[in-house]
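First, one chain by itself: the form predicted alone, in structure tokens.
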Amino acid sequence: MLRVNDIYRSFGERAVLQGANFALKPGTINGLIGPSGGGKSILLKIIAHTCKCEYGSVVFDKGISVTDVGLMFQEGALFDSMSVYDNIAFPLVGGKVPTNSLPKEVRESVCEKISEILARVGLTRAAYKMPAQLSGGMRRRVSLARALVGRPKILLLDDPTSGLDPVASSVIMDLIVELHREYSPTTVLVSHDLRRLLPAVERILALFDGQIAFDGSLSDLAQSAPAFVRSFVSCRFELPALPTEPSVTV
């Protein structure tokens, strides 16, 4: 189980987490929605141990570690400095690059691992190219790959559609959703796509003010959210529609 016990963070005088708290099952596939700058990507990287929380604590089940986390950050973060291959192999190798420092056996490990990613986000061509080589969207594609390259037990996305037109939005959520179904990582998915997001994902995790204001199944969501979040979220999905109570007839 990952458990996000009360937690809290403000930059300057701006609250943005105040007191956030939810447990997520092991091996389920959970959506965080809210509000643009409302504190889901920061949340994250608590979680994965990239930022620190004011108060509050992120306990992980037993036998896992903040090695066993997989964050793919929205804005990419790719290394400049390194190749599209590099940057895929830092989490496997501990940041241990270039690859070819490595001894045989685990080289070849590596290249095994990252040619399959590589193939799954559609970027083979792109092994040897630098960042600044590629467009907006294949970035995107190699900060996914990179996520999920080392099969982490829990994986964190944040926005991963972000920059990609509809067909690759489409292939990249797909793409995630069979991984999930191959060896079942913890995974929360952000993402402000709620048309791909909302039919994927087994539980839906709404942040407003600081605080998990939702927590629950899509149904749950259409039937029992509080009025702003379901008002937030019909802007941009189509909820199911609410069971209507039968007629009586006289």
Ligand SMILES: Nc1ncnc2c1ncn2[C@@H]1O[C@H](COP(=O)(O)OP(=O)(O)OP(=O)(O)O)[C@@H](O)[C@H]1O
Contents of the next structure:
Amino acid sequence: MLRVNDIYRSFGERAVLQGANFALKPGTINGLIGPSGGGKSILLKIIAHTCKCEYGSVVFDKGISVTDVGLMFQEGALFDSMSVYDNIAFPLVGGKVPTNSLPKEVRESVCEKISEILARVGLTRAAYKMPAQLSGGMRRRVSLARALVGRPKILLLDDPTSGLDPVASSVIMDLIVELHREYSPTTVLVSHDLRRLLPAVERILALFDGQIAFDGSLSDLAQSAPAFVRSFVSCRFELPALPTEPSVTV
Ligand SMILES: Nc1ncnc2c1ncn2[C@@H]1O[C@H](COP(=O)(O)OP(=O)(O)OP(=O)(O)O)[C@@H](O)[C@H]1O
Ligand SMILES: [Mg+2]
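Please give the corresponding structure for the form predicted in complex with this ligand, as opposed to the form predicted alone shown earlier.
All chains and molecules follow, beginning with the one already shown.
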């Protein structure tokens, strides 16, 4: 379980998070949705401890710490001056890239992990390319590989398909679901692409006005989410039809 307790965060006058609360079950894949500028990225960064909150706490399960969190930043955020290989090695070696100066056994183990994840994301031949030589979709796959290479127990993916064409978006989303099936990290996936996101997740968290306004499954969303959440979703995704009342014949 990962528990986010009453998080507050503001920037200047603007209170972005105003008491965000939720808990995640281990191994689940959860979608975080909400309007642009609503604080989704900030919330993921607070969970990953790359951003501070003014009030509240993030509590991990016993035996889990912030080092078990993998965050894929919005827009990918690769290091442009490093090869694909070094970008992916970065979290594994605590930033000690290039890896030449590390002991041979460490280098070999790092190399094995990177080769494995590059094969999974279909980028084996791009290992020594620089980010500028890659397409947008390939860069996203490198970011995904970097978030996943350490097999984090908690995986936070911030809008991994934004700006990609429909084919590249489907490739990324399918890969996320497939990788999740393989080792089930507790995952939070942010996306504006609700048509791809909602069918892929077990649970939906909707962040509105700095709070979690809805937390439940897709059918719960269709039936019992607040009207503003339903209308936000239904502009982008056809909600499942509500069961109709059985007709009574007299
Ligand atoms: N470092 C910062 N300094 C000042 N304001 C910031 C900073 N980071 C975020 N904000 C503000 O916090 C608010 C929430 O931003 P955030 O990026 O978390 O939204 P979001 O829900 O991820 O939006 P999107 O869906 O567009 O990615 C925005 O108003 C943004 O301008
Ligand atoms: Mg964002």
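What you are looking at is a predicted structure, and each value in this text was computed from that prediction instead of being measured. Here the rigid core means the biggest group of C-alpha atoms that line up within 1.5 Å when the two forms are laid on top of each other. Residue numbers count along the first chain shown, from 1.
Q: If you line up the core, does Met138 shift 2 angstroms or more at its C-alpha between the two forms?
A: Met138 C-alpha, core-superposed: shift of 2 Å or more.
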